[in-house]
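Take a look at this single chain in structure tokens; it is the form predicted on its own.
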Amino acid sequence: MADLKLINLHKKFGSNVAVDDVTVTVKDGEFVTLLGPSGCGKTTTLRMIAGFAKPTSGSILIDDKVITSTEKNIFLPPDKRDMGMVFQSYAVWPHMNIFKNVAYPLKFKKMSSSQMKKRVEEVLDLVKLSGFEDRFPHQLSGGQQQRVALARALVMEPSVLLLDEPLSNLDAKLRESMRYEIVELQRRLKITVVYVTHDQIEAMSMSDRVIVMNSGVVQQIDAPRIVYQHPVNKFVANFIGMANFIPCEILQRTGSAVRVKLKDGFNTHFLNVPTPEEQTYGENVVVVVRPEDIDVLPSDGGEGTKGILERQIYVGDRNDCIVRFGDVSLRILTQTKYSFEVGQEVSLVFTNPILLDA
């Protein structure tokens, strides 16, 4: 187990640049991912963790041991980093049997075949592949399979373990599955670990942090819950579930609020959003607000503010609405008690507003 330190990491293909000034630290024992849509230099961040490439400036250290540097000209090879790799591929060797293909790293190892032997059978045992000793890759399922790269990546017993969106060739259920199964995994370990995924739901559920990246630049590094309900900036309120976006103007400043005025022209429209007191932002804001954290109640009750029900579909534990609000469209999952026809007029609570600038 180690600490990992990314810093001041810049890599260039040409002119354009892929990684921008990313400067990250995992603890030892931490999970955390690197989350983002294509493009967004995630995988290429990972690359040069791994040693698969070389960084255009910054330094890669492992508990204080400068792996990487431009500065210093140092560029250990992988297999001088002290770390596995799981692929997306998988990237089994379909001709060695199961076996072969784990041991494979021990090779390069001092090892006895007894220990060797013993050493795969352990780790095999920890993937949940006692007995497949000698299957061949071919006769395993997707899941078993990149359950073999797991077990090869951990037979070497590395201080950190590389993902690179390892469940993106599996079906939904069996993703899931491998999911809580990797986690169970790193907690037993307490490896650290760097998951690369463009999954939400994926680096939501495994992480202690995730790190939001788009077009080379980290956005926000947070746990999982500060990422979704605290969002910094308007990519990671919309790239990270479903928002509503209201564009507004800031009327007044008291204290840990601020009271905006919705821009539609309208006199009716306000709102009152809890902000920390340190916090400026200009003129122009924006509101988002999540689906689930809208309550729609009757307009008759004086609580809220008013809008339009111009949708309404029942699905089961709530009800899919979209209410017009000024002239924005607001989309709200709600578990309202109340029943409501569309084109009527209701009353919308925000349980949990959040205040970004434009």
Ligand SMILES: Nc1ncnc2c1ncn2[C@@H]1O[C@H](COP(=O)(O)OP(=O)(O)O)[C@@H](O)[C@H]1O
The other form holds:
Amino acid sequence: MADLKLINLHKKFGSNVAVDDVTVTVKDGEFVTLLGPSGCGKTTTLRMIAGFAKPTSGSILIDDKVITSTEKNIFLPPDKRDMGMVFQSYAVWPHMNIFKNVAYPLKFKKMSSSQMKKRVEEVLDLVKLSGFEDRFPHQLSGGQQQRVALARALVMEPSVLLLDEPLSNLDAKLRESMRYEIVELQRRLKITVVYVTHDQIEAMSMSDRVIVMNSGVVQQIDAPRIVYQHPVNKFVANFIGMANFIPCEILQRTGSAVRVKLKDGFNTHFLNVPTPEEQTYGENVVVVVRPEDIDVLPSDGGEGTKGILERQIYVGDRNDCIVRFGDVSLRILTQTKYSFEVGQEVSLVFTNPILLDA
Ligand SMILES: Nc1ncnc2c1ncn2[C@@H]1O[C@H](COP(=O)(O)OP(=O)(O)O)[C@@H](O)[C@H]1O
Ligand SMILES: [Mg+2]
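Next up, the form predicted in complex with the ligand in place of the form predicted on its own?
Following is the full complex, with the preceding chain placed first.
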């Protein structure tokens, strides 16, 4: 059992706030990813969890045991936290063979050499490196070195595994296969994972929940599908996947929907956008539409939402188009059965529009 609680975790470097009051509970056996652009505070958060950095204020608990608390002046050192950590740079020791690299953390445990050997063999088997015991890191590929780092993090059987951009030094193909291997390993070991990446595909494909961060502040914590379909603000909508933003004006609220007027410069269009009842909006709002959530139809010349087709690239299973709608260029991925000419007027149908503060 290892629930991990971060409570009002705050970290300043001088006057620069790197992590701003992060509060989250990671459930036992959950795979949670900190996702955000470079410099948003992911590594700093992970280092505070691991005990490599002290927060300016806040606390960290594992299963209600306090491991960091500025208020209570508690700070458990990294080796007392029952956590394993994998760094982007692998951090394997070049002068030690693979066996010694992986066995290293066990040296501080009272353990017979046969027990140690058994444990190292088990964990090398887990990361598919059996038989590599006598090799040195320079005799391994990047992916294999990263597995050594993973094995070393797992050898103590930690209840929490922390990974900081562990795949970013690998080539694209290997990165993809390692994603699945890490998730599979996590499922098998039922270990709690906090994973850090700036790569949204990695975060979306691996995680139970994603914590989207920007400038040290948590923006949204939700399952990948929710983060994509119901982003809470423009930052999240833009950072996760592609998004079109159309400025609009709220006309009326009708129960669980909002009727808006799309400002396209020359025509007036109305759209009903389903919204949570409790949601309130400011003066300026935008409708967010994903490229795959816009249908392009032949223009009938009558009412409706119209645009001008500016570009289209046929990519087999769909058309990748740009349609000018007032001041906005909409990126559209459509499986339309119609064929259009560039410059032609088309009708647009927005499915799954999302209303957000501008
Ligand atoms: N040791 C440090 N000293 C001063 N500033 C730091 C230090 N570590 C990180 N920062 C700053 O804190 C912010 C967050 O950094 P970091 O956690 O490394 O971001 P990320 O991992 O999301 O790229 C950045 O502005 C970074 O420059
Ligand atoms: Mg980082």
